[in-house]
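To begin, one chain is listed below as structure tokens, in the form predicted on its own.
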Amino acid sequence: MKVLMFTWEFPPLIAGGLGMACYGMVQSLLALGIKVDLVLPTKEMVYFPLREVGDVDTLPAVFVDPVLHKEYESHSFESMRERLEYIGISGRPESYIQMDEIVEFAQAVREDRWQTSFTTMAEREVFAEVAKNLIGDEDVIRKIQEYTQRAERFARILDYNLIHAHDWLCYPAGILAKKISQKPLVVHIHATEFDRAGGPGNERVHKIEHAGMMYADRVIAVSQYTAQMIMSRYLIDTAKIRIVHNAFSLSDESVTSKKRIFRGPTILFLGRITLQKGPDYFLETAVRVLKKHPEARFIVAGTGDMARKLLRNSASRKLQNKFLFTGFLNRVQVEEILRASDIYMMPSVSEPFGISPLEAMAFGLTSIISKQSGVSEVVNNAFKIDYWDVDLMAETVNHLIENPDECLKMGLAGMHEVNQIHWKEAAEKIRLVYSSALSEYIKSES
């Protein structure tokens, strides 16, 4: 089986949990013998034919233009980083586009062009919805426009059995690839706009999410929490929804032994500093805990649109060097900060899954997670608290600081539990999703 996969993140292209989820997932799919042609938002027009398990780390690339590919192969790169920079992969997900391409795209997605040769009225409506909501000058919309343009080329020249698109940024690409190839489409919901915005959010994103799920043959939700969301908010047919929980696997090079930065207890927030992740609740918890335990240190690791607000609020509360910001961290730095911490907090307002708690637990951190999360469905050795219950969060942190042996015991139990949650099982479930979608496709063609 060969899959054409569209995703916005894949190591070293990481902004959040999506990248690490795709890494573990693809690695295990390859181990099952499933071949993957991976398409990322790169500077150059390339795709990544992944065939062996180790390919997830080396990312072999193929340029669509044979002349450029020959030139690429003739280069001698001193490091993998230099090679990936040549292709146009940086440490954060981004892509590049010229203004003349924007004009071309606007013409390409005009409704009159996208509304021809449709087999059903439902298909016509899906393409009209995508076309209407992908016209715009915002930076992220431009990047999606470019990515979708490229998808048309990949859909025509590559050989594959099925298409797998991750989250709304890649749904237009998946929709277009299905239309061109008539192959089954699986869309993966890692987070909805309701989750990211903590409420109604951007209507255009909702429309694209809805179009992707309506047009897909199968919809993979990362938790029961997310499945309920897409059934109630998007009215997606339950017959096409499958639940596959995420997992987490440490690399063989990971070192989990503690290496402290501060003498006192260290409490960590690791993730995007956005409304969805509840960083303001982390701050309020810190204010309460520091009154009783001034020796504690709270660390915010990540970036996001609430970073400045959180920084100002921490300054106004005079938390000074007891509430620290690291900014964006690469994989090595993430592991360093996990080794230096004692307690992990994820007070997310709405979290479809949440891979970072699994990562923290794998490093032996005692974790406090939001009840409003998918990960709470799969772990037992963590404290599960409503995101808004700051008083209970503070009481729990104080209790753990005052009872270090109990904190250590809970952390070790969590580490053992997470070590039993493997991508192998998740990949097998995804293989079954692929098989059922292909089976229906074959029947419809016969």
The other form holds:
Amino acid sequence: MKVLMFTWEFPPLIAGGLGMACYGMVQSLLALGIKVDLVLPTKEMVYFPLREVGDVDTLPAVFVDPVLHKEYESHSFESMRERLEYIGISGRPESYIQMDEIVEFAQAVREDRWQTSFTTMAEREVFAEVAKNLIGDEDVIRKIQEYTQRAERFARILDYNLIHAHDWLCYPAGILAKKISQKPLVVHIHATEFDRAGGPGNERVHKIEHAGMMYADRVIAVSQYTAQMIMSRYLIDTAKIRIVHNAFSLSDESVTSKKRIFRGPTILFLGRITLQKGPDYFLETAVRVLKKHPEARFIVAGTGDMARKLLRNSASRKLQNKFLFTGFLNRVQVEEILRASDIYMMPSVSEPFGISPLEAMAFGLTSIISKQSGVSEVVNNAFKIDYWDVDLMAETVNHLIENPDECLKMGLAGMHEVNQIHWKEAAEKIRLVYSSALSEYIKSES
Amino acid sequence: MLNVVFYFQVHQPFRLRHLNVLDIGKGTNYFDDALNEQVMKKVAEKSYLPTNALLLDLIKKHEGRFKVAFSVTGTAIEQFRAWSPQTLDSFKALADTGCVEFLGETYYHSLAFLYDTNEFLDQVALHRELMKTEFGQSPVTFRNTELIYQDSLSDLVFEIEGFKSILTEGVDRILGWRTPLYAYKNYSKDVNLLLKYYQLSDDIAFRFSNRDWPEYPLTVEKFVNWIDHLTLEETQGRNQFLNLFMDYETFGEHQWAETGIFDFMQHFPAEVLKRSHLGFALPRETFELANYQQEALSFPEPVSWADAERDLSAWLSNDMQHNAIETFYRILGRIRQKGDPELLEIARKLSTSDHFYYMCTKYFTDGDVHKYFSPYDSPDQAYIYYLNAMADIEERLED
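Could you present the same protein in the form predicted in complex with the partner chain, rather than the form predicted on its own shown above?
Okay, now the whole complex, with that chain kicking things off.
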């Protein structure tokens, strides 16, 4: 089986959890013998034919233009990084909305492309919805336009059985590919606009999300929590929805043993500093805990559009040198900060899944996670608290500080638990989703 | 007689590295030695060395009639020693002329006066020793960091052996109808006060090269004419003091050589001394020259020479600044108590007011000035690096 996969992130092109999830998923799909042609928002028009498990790390690339490909083949690269830069991938830390270097668009998506030979009224509506909402000059919209235009080309020249598109940025590409190839489309919901915005959010994004799910043959939700959201907010046919929880695999090079920075108990927030992730609830918890335990240290690791506001707020709360900011951290640094921390907090307002608590637990941190998250469906050895209940969160942190043995025990149990969660099982479930979509497709063909 | 009293501030802070949380506990040097060296060498070449050479010439040429005062911070002198010893030598050569006065201040150019009296007194004593060893002078005139002053400062300075005068800003809201041209007394009449004449000081320091300024270009003749006009007022024989106070880096760094600032300074003393009723005086001489009953001025609230507000808002107006400085003085208290001399020396470099200045968010007209002087991208960055240093030093304190 071969899958044409559209995603906006894949290591080293990473802004958040999506990239890591795709990495683990594709790696395990390859292990099951499923081949993947991966399309990323690269500067150059290339795709990545992934065939072996190791390909997720080496990222072999093919230029669509044979002349350019020949040039690329004959080029000798000093390093992987140099090669990826040639293709136009750079590990941009910022959220994909700000990836400025992927620019240069030939032309906007022409509406007429979307208006040819519709078989049903429903199909016409889906295309009209996407076309209408893809018109615009915003950077991100222009990037999606470009990406979608390329998808048309890939859909025609590549050979595949099925299309798999991750999150709304890639839905127009997936829709177009399905239209051209008449192959089944699987869309994968890692987050909806309701999660990201922590409220209604952008209506155009909703429309594109809705169109993608409507046109898809299967909709994969990363949690029960997300499936519920898809049903209640987007009114998607439940028969199409499948739940596949994300997993987490520690890289072989990871060292998880403790290496403290601070003498005092260290409590970590790790993730994008955005409304969705609830960083202000982390601050409120810190304010309460530090009154009782001034020896504690609270670390905010990451960047995001709320970083400045959080920084200024924390200063106004007079937390002295006990509430610190790391700024953006690379992979190695993330592991460093995990090794230095005791307690992990994820007070997300709305978290479709939330891989980072799994990572924190793999490092033996005791985790306090928002009830409003998909990850809370898959782990038992973590404290699950409503994100807004900062008093309870503070009480829990205090309790863990006052009972370090219990904290350690919970951390170890969590570590053990997380080590049992593998992408292998998730990939197996995805394979079943593929098969069911394909068999339906074959049925309708014959 | 109207005496021009020049005082130049010579200061360089130890700028912080881009400290990350992950640097904590690794014995990382907090200070960006490479940047500090680069700045020191650049400013020495563009400003300190040529201006010192010029002043030395002028002093020799005018045979004791031209004189200037300097306040040189301890952090500047440490960086001279490290990266520009010839600059330090050129200051020593100026000291040897007898026409140069060195003022007293806090060694670390700190805001200690506002937060920790004992630390303030210690830093003043350290600076006093330094002036004695480097320039052979025991300061008799005091100027607090950035001319910050209020009544309670004069009480403290009066208690320190040797100080007779304090310099501060001629703030309109304090002076009211009075002129800054006379020597005043502090509120308790114990200490002599000299007030900066900010219009004419800032004409040189800030407006000299500003082409949008109606008076541009500022010629020596024009400027001395303005000074001459100040003497038209009836003085009944009382000696006046025109206090021109500014950053020394005005010469060659804030105002580049191309603006003509050096030519201006070169011809200024002769133009002044042409007139028999004009002259130069050192701050320490004003005490004797004030041939009248000096009026007492009360400064109930702190003033400074910074920004349009001339208050403390450049260093202490937002939450980041307050949290940072309160954290610092809490930790400094612990270090002082522990008595770890090595840690104390490092901590004191973090007391320098510039660190808090970089965190200022008043991005109106003064924001540009703040930005010009800041080595960081934003006030938030400055705050983050500073807090990380605070977190590290507290961990070291537990060792």
